[in-house]
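Heads up, the chain below is alone and in the form predicted on its own; it's given as structure tokens.
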Amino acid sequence: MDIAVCVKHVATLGDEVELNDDATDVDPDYLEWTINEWDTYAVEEALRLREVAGGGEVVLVTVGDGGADESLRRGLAMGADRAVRIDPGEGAGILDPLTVAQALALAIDDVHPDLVLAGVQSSDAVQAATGTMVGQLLGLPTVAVVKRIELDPGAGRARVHRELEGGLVHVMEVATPAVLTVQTGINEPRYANLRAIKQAREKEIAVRDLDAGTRGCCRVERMFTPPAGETAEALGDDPAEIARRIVEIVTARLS
């Protein structure tokens, strides 16, 4: 059972934020980088499916600069077999989901996996688009927001539980190979021990370049803190007075 897993290296903000000198990005000193939370569940699910199948290879694939190696090595420490990073190069700008999906699909196509997993969305862009685009580009059946996978490798099918709005669950069968985007809570991602972390540091990460001439969809011209608006008004403790004041505010806004 060979499984490809799409992962993303994402930045998280602390309580305090400062911009860089030209106000085009957040000062790196105020950012912490890590593997996308949804993708940790995808990696864990791939490892569990490999164990159930009794063997195979788990390959991690990402698009990013050298900093993304940190997230790939975390996945390797969890138990993935190897990793591939597509380097966009300098000046590529902000890559849109379709461009990222195209790069991922090309790398995954070389792997010829029995299954492709990805997190439902990334914590930075929150677009939930890349995984499903990868499925369409590969021409594979695609199921989004999966919270349970029952794989039958011999039959070439998988039974998946898909999370819908309102707490509903859609149970369906899908032919494999397929692309599944994984929801948080599908499992409990394992922690890597020190030995595994050390071994992951020694593994080579295959690096390939993004297609020449590929550029992002946009670039940042300026970032700034929006000006403060009107201050909030305390309405006191008396319920009757609060109700009267709310009526006044609403009436004034509607007039």
Ligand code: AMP
The other form holds:
Amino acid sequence: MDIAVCVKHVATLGDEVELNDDATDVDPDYLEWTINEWDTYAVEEALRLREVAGGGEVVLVTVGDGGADESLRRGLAMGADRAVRIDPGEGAGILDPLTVAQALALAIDDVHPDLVLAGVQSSDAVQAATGTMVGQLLGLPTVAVVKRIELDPGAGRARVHRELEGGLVHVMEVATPAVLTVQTGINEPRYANLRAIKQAREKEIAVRDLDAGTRGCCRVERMFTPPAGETAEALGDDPAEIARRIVEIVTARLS
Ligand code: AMP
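For comparison with the form predicted on its own, produce the structure of the form predicted in complex with adenosine monophosphate.
The next block holds the full complex; its first chain is the one shown before.
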């Protein structure tokens, strides 16, 4: 059972944020980086499914610069076998999900996996699009927001539970290979021990360049913090005072 897992190295914001000179991205000095939370669940799920299947490879795939190796090494320390990084090149800036998905799909195609896992969303871009795009580009059945996977490798299918609105669960059968986007809470991601972390440092990460032809269906025009306080007013905690203010505001608007 070979499983490819999409892993993103995501940016987290501190309390203070400054934008770069052309206001198209956050100044990198104000960012910290870590593995995307959703992807830790996807890696854990891949490791568990491989264990149940009794063998195979778990291959991590990312699109990112050298800094992304840190997240790949975290997944390798958890137990993944190898990792591939597609480097977008200097000054690539924020990549749109289609560009990323095209690069991921190319790399995943080489792995010929029995299953592909991604996270539902990345915490920094919040596109919730890349995993399903990979599925479309690979021409594979795709199921989003998966909370449980029961694999039947011999039969070439899986039973999956999808999370819907209001706590509803959608149980469906899907032919494999398939692409599943994994929701947090599907499992409890393991912590790597020190020995595994050290060993992961020695593992080789295969690096490829992003194919220039796959780049760019959208670009960021501007990033900004909306002005605070222009559209909302907190009316306090006291119900009588809130009611008095509402009457005051409505009366003022009507006059
Ligand atoms: P997004 O569409 O950005 O919300 O991300 C959804 C999922 O797609 C993530 O949880 C990852 O599994 C995958 N993904 C997004 N961007 C990347 C990337 N640059 N490298 C690898 N996987 C990614």
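Positions refer to the first chain, counted from 1. Throughout, rigid core stands for the largest set of C-alpha atoms superposing within 1.5 Å between the two forms. Since the structure is predicted, the reported quantities are computational estimates derived from the model, not experimental observations.
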After fitting the rigid core, is the C-alpha of Glu70 off by 2 Å or more between the two forms? no
For Asp27, decide whether the Cα shift between the two forms is 2 Å or greater, given a superposition on the rigid core. yes
Residue shift check between the two forms, rigid core fit, Leu194 Cα at least 2 Å: no
